[in-house]
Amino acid sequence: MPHLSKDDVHTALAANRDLASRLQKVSACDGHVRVTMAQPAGSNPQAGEIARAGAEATIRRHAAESGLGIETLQVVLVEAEGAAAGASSTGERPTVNQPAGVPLKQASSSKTVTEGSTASGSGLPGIQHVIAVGAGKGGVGKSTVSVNLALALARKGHSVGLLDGDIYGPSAPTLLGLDGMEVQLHQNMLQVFNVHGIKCMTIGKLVEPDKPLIWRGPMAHGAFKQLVEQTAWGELDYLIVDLPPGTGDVPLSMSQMMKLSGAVIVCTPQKVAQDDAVRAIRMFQQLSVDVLGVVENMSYFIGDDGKEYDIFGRGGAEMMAQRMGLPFLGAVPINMALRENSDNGDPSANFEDEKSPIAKAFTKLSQNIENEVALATMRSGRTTLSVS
């Protein structure tokens, strides 16, 4: 198998203007290649990394897709005077894994994305309502939620883009069918994905599938920002939230960005998934960010003779809403169908029947959820959409 060289380096980075406009320097021997890349002097470090990093996987595709063997590799990143920096001087990479794929813009000069455009209700521009999902730990389908309650409001005419938010385990490449696209740079801004009529943007998009995110506060609050302030959103409705579970830094983060019209917790009946997400709600309450209710997923399963079985012990979430005073909006059953449209990343096909089980929880939620965020703009003061 014949080596990559520099001149493939060259032509890999070449289709990326930013990447080729930080090269420095390549060497090549033998399938040992070495790539310096420009940090200019006072500029994010985070915005640098995620460049290099972006540029490593850049290089690797365009290997791989070109038959070229790679003994190693290593992207360094220097500063324009010549100091490293995020890089040692013998040119090992950092210790952590930082995001591949589609180097975003500078994180300093993001300002300029939202200076002097129109005030919207969320703060961002074009965009009137912010919701975040939320859960208190994982494995509870707040990413399925998510998902579905975006493509449920986007059916009722509204304009739609869903954020996912979940940086350590971006779920939206998988549920909406994203693996056979590429993500596209205008203008050093991302480009929403238009599927199953509504836009999204996903970190697991911009990282390699395979690698594990492992990034310090800094970092996540860095990578939500540019995600947030750097993809060309358009004019929305309603911007939906898919958040990491727990209560960590991307809440947090998010809250200090825009303003949110509401966070909507999802839960599983068990006593151990209510405890958590407890936790989420007081979480919100503590950053003023109003709690639009409490949604029960996996409420109930389904089988295929139309029987329901509470395995989970239906009812428990509604239960923790109402002692905490929140509204409950809605059950979502578990089934097959579910399940397999989820995998295949065909959410609309959960739609397709509207008389469904699903079909029906998710257009109840949507509608209970416009009703709370009709309330929540009203008690703060500014107008709010049509709620039918």
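Quantities reported herein were computed from a predicted structural model and do not represent experimental measurements. Here the rigid core means the biggest group of C-alpha atoms that line up within 1.5 Å when the two forms are laid on top of each other. Residue numbers count along the first chain shown, from 1. First, how it differs from the form predicted together with ligand ADP.
- Fitting the two forms on the rigid core leaves the C-alpha of R279 displaced by under 2 angstroms between the two forms.
- Core-superposed comparison between the two forms: the Cα of Q184 travels less than 2 Å.
- Once both forms are overlaid on the rigid core, the distance between the two CA positions of I70 between the two forms is 2 angstroms or more.
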The other form holds:
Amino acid sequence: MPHLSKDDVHTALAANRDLASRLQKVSACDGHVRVTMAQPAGSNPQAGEIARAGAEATIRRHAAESGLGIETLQVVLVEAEGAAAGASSTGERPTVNQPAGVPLKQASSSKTVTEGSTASGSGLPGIQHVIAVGAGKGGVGKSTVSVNLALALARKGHSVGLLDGDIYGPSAPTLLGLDGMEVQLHQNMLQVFNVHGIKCMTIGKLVEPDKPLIWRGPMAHGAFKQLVEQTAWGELDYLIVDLPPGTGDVPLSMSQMMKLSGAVIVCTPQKVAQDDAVRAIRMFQQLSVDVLGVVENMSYFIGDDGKEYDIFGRGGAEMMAQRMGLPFLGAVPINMALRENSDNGDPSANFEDEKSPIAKAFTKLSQNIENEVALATMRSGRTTLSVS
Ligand code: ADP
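Given the form predicted alone, state the structure of the form predicted together with ligand ADP.
The complete assembly is shown below, putting the previous chain first.
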């Protein structure tokens, strides 16, 4: 059965003027549909809930009548100032070619307000939640977790961006298979790569691939700032930022530039990795960034015999999280297919079999992170109202 598409949602709601006027954003991927409806500030919450429930019922009825499948459907109310902004469009078509291998250009203006952007929780126009993914040291799987977390959130129907902020060693071009693609500029804005159901920007496509990237203090700040502010992200539910390993200039720049929903720390089970992770956690806490929790990567290995082997001492990162009073967000096993799919730039393959240990691990991780983000949003007293 074909899946319900974004256009189908627009068609379903177009017939009802109230619902159509509240409609802000639709994302749909493989039947995972998310619809954002506006709740004008100060308007009757009950009327909003009725509209939300009405939209959900209308979409389900349309899908049933048209023979279209829905895997998951989330209809969410978002408090908006004044009237609903109408459906947004993220389908800008870039026209100017910017070849890879040129230095980053200076922005003529740092203004990034895009048409149709809504009030955001992050301080960046149109972006609700920014989640930083950090690690105490390199090689623990921070980028692998960032990419697969982004895909898992997108498969739930969220609109997701991935900012490869590891300006010293960008890995998104390899992990997402961006070979042969070039960055496009449109109206002085970098156009995202739309791949695997997510939007991505990486410095790896803006500088020569084989030159080492030696950014120091202010340069690192400038490069990161340009990546964030000069990218046409459009509307995003989540922007995942893959940070450079360790503690350094980029997390500091980031915390100054935007309001983060929180940071996720990736760690392997070994003691040495934990010590570095604790330093990264303390850094975020000093920057007043909420640490959402810890992910244990390369936690265990599942052999051909189906048995689980605790190669690096499974549970080490979980115990560290406990000691630090932080949530444990989940464990990702060592997996050959995950490594191969990463090297081949095909992370979608990790999700082909929903029952595979890797798909299950990342889906669970994304659920736990969504929950922690919701809690962090409540703690920080932000106004986004989510009813689903
Ligand atoms: P980091 O971003 O922390 O430097 P990467 O995500 O680039 O680390 O991962 C380093 C290497 O380890 C990559 O080759 C990646 O494919 C591999 N890798 C990461 N996590 C796993 C895992 N759970 N199972 C198998 N290989 C993994």
